Structures are given as C-alpha cells and as structure tokens.
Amino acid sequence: MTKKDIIIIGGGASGIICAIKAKDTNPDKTVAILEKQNRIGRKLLSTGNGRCNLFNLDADDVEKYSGSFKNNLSALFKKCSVVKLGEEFSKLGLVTYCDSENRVYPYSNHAGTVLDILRFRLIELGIDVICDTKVTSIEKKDVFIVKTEEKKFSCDKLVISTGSPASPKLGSDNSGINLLEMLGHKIEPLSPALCPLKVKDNTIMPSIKGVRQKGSVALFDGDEFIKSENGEIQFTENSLSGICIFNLSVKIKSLKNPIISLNISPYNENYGQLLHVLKINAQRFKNREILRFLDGMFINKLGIAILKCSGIKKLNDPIFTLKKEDIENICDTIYDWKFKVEKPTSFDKAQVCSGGVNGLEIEPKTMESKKIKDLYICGEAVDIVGDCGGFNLNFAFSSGIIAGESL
C-alpha cells in the first residue's frame, strides 16, 4: 500500500490547483493526484473554444449560478474572490487579459499555456501525478483507503475533484460522484447543462439548420415566466443553441412544461413599430412573391420558416394577397416565436452537468464534507452551475484553492 498525506482524486482544473495550494500550504506533506486518464487537464484544454476562459470579473455575483450550493457562494467568494484568483495566476507566471464582456483569458489565447504553467508548478513542488489510475472504492477508517484497479493508497486527507459526466469524449464520467454517493453523500440528479435544447414536433428546424440570429430568448413553464437572455440564437436540425440558450438550459430539468419564446424583431420590445414596418412593406412590395416578404429583415430561409410558422401556405402568391390577420400573425411569430422544449441534448454536447453533491453537505469556507471529516469536495462534483463566460471554471479554481488551503 502506498502512503500519502494528501490525495486528490481527479486531475482537472479544480484538482490541479488544489494540489498546488495544498503543497504550498503544507510543504512537508506528501501530495498526490490520481487521474484515470493518461494525462491531466484534458478538459481544461477545450474550455473557451481552446482559449481557456479562466474566470469572469463578474463571477462573484451569486445570481449567475444555480444549484443547491448557491447559498454558500457568498462565503466561498469572500475567501477566494476574482481578485485573489487573478493574483494566484499572476504568481504562477500567467499573463492574462480581459475582454469587453469581462471574460479573462491567458494573453497567449491558448489553453495549453494555462495547463503548462500548472504542470510546471506541480513538478517544482514535487507533487506526484499518477495517471491511468481509476479509483474503484474508498473506505474511511483511521485513514482513507483508496483502492484502484491495480493498487491501494492510504492518506490522512482526501479530496474528490473528479468532475461530472459532461463532455464524455474528453474522458468525463460520473465515477467520482458515484464514490461520493457510496460514502453517504446526497446526490442531486444529474442532467446536461449549458447545452442545446431539443424542441418538440417542429418540422421547420431542418430547413433553418445552421442559421444564426440575434434576439432575446425567454423561458416559460407553461404560462409562468422563468428567465430571459439576450444573444445569438443558433438553429440546428432539431435544437436551439447558442450561449443565451445554454444559460437557460440549466433551468429545464425542474420544469413541467418548458417553452422557449424567441423575439427576433429588429425593434426589440416595440411590437407596434414591427407591425407598422410590416404593413408598410406589404404595400411597398405588394407585387413580389410572399416568400420574399421578409428578405430585408432576415436571410431568406429564416424568413420562409417564419412565414410557414405563421400559417402562410401559398408562398408564391403576391404579397398583396396577404390579409390583415396574416400580417399580424407574421408579426406575432417574429415577436413571440414559441418552441416546446423536449429536453436538453445529451451529455455529449453539454459543457457542464447540473447536479452533484448537495451543497448543504459541504462547508463553503473549507470545502470539507460535513458528513466525513478530512474529506473535501470541489469543482464539478458539487451541485452548482454557472452561466457561460468563465463562471464554471471560476468555481472550479476557487473551490480548489479553498480546499487546498484548508488541508
């Protein structure tokens, strides 16, 4: 059996930064990372479209998050704010910049730069990184007994930072969350989050596959308003996508009758102005075919989809044949285009996972389990999801730092 003072299971963003801070805090302790893949930080390389959106300057805003750990975030961010996070990366030698949406990236614009400076620090500190090592069980006696497929480890303090099932192509799974459940933790149901939303019974979607359109998006549960977002909407063969959709996808699992409403009017909330313009254009271009009615507002295939969803059937007829109610129906679709949501798409297309260890079972000032002494939980194993734009990686790093400093 191999003895270590501190073992971190999971070599992702949270686990790596946790190991570094643990060794910084306890230089005389032996620290090891156990990683089931053949290298650490694989998922980190894919974040921010390969640029690694480290964190967001607005990430201390708890309203950007959802999940059972949300009420603990104020205490967590008080200990590790975005200012401290920036300082930690500066100490590691990473130069960063902030874009117009407060997203912080490495100056190199390459996620590999971030992983390199983290790996070099692990080497400098003498932290053991043991890859191709999948943990199969954990026992808590006087010490933790960590069993893998080939050997056993023991440690005084244990951190589980194994991530979630999101992005399985990058090696993610729910093995760590299963271990935490076996140790007696309550696990909130897992579901894909920050992902496209599959829509029901909408035959129009294949015709507008690949279209991108700016607009506002509102999520309803039946008639009850839940949340809205603005941004670029992307249409796929069977789903709605884009950052604004991703940020709403987190809410879907708790809704009975989820409905997405799109307002893609160029006049925002001014319904009257949109209707006025449509009526003028109907007169101005009355001899054109109906299928060209919306050409000055949208690309043609999106305009045709809107017309069809407004109940217009004879698209080759001249525009002057449109009735008053036809124009009003077209206006209604542009202003309030409703899609019934079937479910989020699979974990394959999800950036993160909703669910995980119930937040009430974790002490936010240390990330220590309230159920098992000397067990710490951080990163995506915790039931918390942030908006797109660096909020989730911010939590991964912040929770890892806090856990590392508390060991």
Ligand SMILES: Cc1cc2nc3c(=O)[nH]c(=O)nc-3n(C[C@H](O)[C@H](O)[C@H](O)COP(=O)(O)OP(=O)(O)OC[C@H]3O[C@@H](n4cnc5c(N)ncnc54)[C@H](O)[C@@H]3O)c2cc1C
Given for the second form:
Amino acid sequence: MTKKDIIIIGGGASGIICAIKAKDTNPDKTVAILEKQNRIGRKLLSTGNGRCNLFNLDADDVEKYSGSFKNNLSALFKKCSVVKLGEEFSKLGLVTYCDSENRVYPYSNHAGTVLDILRFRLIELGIDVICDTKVTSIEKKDVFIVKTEEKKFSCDKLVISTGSPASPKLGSDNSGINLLEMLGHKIEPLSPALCPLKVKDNTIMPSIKGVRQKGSVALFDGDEFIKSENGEIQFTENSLSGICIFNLSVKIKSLKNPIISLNISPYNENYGQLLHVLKINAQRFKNREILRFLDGMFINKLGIAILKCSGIKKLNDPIFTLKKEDIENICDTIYDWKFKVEKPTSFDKAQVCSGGVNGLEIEPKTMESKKIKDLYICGEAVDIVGDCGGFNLNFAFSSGIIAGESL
Ligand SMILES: Cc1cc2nc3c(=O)[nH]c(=O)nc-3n(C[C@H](O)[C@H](O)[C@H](O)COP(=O)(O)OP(=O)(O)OC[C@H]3O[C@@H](n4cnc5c(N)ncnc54)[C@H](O)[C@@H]3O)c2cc1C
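Could the form predicted in complex with the named molecule be shown next, to go alongside the form predicted on its own?
So here's everything in the complex, that chain up top.
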C-alpha cells in the first residue's frame, strides 16, 4: 500500500488547482493526483472550442447558476472571488484577456497554455501525478483506503474532483459520483445540460439545418414561462442549438411539457411594427412568388420554413393571393415560433451535467463533506451548473482552490 498525506482523485480543472493549493499550503506533506486517463486535463483542453473560457467577471452573480449548492455560492465566492481567481492565474504566470461579454480567456487563445502552466507548477511542487489509475473503491477507517484497479493507497485527507459524465468522448463517466454515493452522499439526479434541444416534430428542421439567426428564446412548461435568453439560435438537422439554447437546457429536467418559443422579429417585442411591415411588403411586392415574401428579412430557406409553419401551402402563387389571416399567421410565427422539445437523455453533446452531490452536504467555506471528516469534494461532482460563458470552470477552479487551501 502506498501512503500519501493528501490524495486528489481526478486530474481535471478542479483537481489540478486543488493539488497546487494543497501543496502551497502544506509544503511538507506528500500530495498525489490519481487520474484514470492517460493524461490530466483532457476536458480542459476542449473547453471554449479549444480556447478555454477560464472564468467570467460576472461569475460572483449567483443567478448564473442552478442546483442545490446555489445557496452556498455566496459563501464560496466570498472566500474565492473572481478577483482572487484572476490573481491566482496571474501568479501562475498566465496572461489573460476579457471579451465584451466579460468572458476571460488566455491571451494565447489556446487551452493548452492553461494546462501547461498548471502542469509545470505541479512538477515544480513535486506533486505526484499518477495516470492510468482508476479509483474503484474508497473506505474510511482511521485513514482513507483508496483502491484502484491494480493498487492500494492510503491518505489522511482525500479530495474527490472526478467531474461528471458529460461529454463521455473526453473520457468522462460517473464512476466518481458512484464513489461519493457509496460513501453515503445524496446524489441529485444526473441529467445532461448545456446541450442542444431535440425538436419533437422534426419535419421542418432538415430544411434549415446550418442556419444561424439572432433572436430571443423563451422556455415554457406548457403555458408556464420558465426562462428567456437572447442570442444566436442555431438550427441543426434535428435540434435547436446555440449558447442561448444551452443556457435554457439547464432548466429542462424538471419540466413536463417543455416548449421553446423563438422571437426572431427584427422589431423585437413590437408586434404591431412587424405586422405593419409585412402588410406593406405584401402590397409592395404583390406580384412576386410567395416563397420570396420574407427575403428581405431572413435568408430564403428560413423564410420558406416560416411560411410553411404558418400554414401557407401554395408557395409559387403570387403574394397578392395571401389573405389577411395568412399575414397575421406569418407574423405570429416570426414573433412566437413554438417548438416542442425533448428532454435531453444523452450526455454525448452535453458540456456539463446537472445533478451531483447535494449541495447541503458540503461546507462551502472549505468544500469539506459534512458527512465524512477529511473528505473534500469540488468541481462538477457537486450539484451546481453555471451558464455558458466560463461559469462552470469558474466554479471548478474556485471550489478547487478553497478545498486546497483548507486541507
Ligand atoms: C466541450 C466542452 C467545452 C467546455 N467549455 C467550457 C468553457 O469554455 N468554460 C467553462 O467554464 N466550462 C466549460 N466546459 C465545462 C467544464 O469543462 C467543466 O465544468 C469542468 O472541466 C469541470 O471540472 P472538474 O475538475 O470538475 O472535472 P473534469 O475537468 O471533467 O475532471 C475530472 C477528472 O477526473 C477523472 N476521473 C473521473 N473518475 C475518476 C476515477 N474513478 N478515478 C480517477 N480519475 C477519475 C477524469 O478522467 C477527469 O480527468 C466545457 C465542457 C465541455 C465538455
């Protein structure tokens, strides 16, 4: 059996930074990371489309998050604010920049830079990084006994930073969450989040695959309004996608009858102005074919999809054959285009996982388990999900720093 003072299971964003802070805080103690994959930080390299959106200057706004840890966030961010996070990365030598939406990236625009500065620091501090080592069981006696597929370790203090099953192609699974459940922690149901939403009636989607359109997007449960977002909507073969859709996907797991409504009107909330413009155009271009009616507003294939969804059948007829109700229906579709969507079931396209260890079982000032002394939990294994824009890495890093400093 190999003895270490501190073991961190999972060498992702939260585990790596936790190990660095643990060694900074306890220079005389032995610290090891056990990582099941053949390298650490694999998911980190894929973040932000390879650019790594490290954190967000608005990240201390708890309304950007949902999950049972949400009520603990203020206490957590008091100990590790976004300013402190920036200073920590600066001390590690990382130069960053911030875009117009307060998203912070490495100046190199390259996730590899972030992983490199973290890896070099692990080496300098003499932290053992033990890869190809999947933890399969944990026992708490006087010390923790950590069993992997081939070896046994013991340690006085243990951190579980094993992430979530989101994006399994990057090696993710729920083995870490299972370990936490075996240790007696309550696990809130796991479901994919920050992902595209599959449309139930898929007849129109293939024709607009690849189209991107600015607009506002609202999520309803039947008639009940849940949340809205603005941004670029992306239409795929069978789904609605884009950051605004991703952010709504977080709310969907508890809904019975999820419906997405798109308002892609150039006049935003002003229905009257939209109707007025459509009526004028119907007069002005009355001899054109109906399939050209929306050409000045949308790219043609999106315009045709809107016309079809408004019940217009004879698209080659002249525009003057459109009735008053037809124009009102077209206006309604542009202003309030409804799509019944499915609850996501696969983690394949999910950036994160909603669910995880119940937030009430963790002390936010230390990230120590309230159930098991000397056990710390950080990162995505905790039941908390942030919006797109750096909020999830922000939580992974902040919670990792707090755990590391508390060890
Ligand atoms: C494609 C993609 C893009 C993203 N982009 C962004 C972004 O730009 N900004 C942002 O804020 N968030 C982004 N996210 C989310 C963000 O990457 C995660 O929230 C974050 O990585 C979570 O960190 P973590 O340390 O908890 O888990 P991870 O980074 O997933 O690390 C967990 C580690 O634990 C290891 N592990 C798991 N089980 C075991 C076990 N039993 N034994 C040993 N090791 C184990 C895993 O192999 C893994 O290396 C993105 C996610 C994806 C999938």
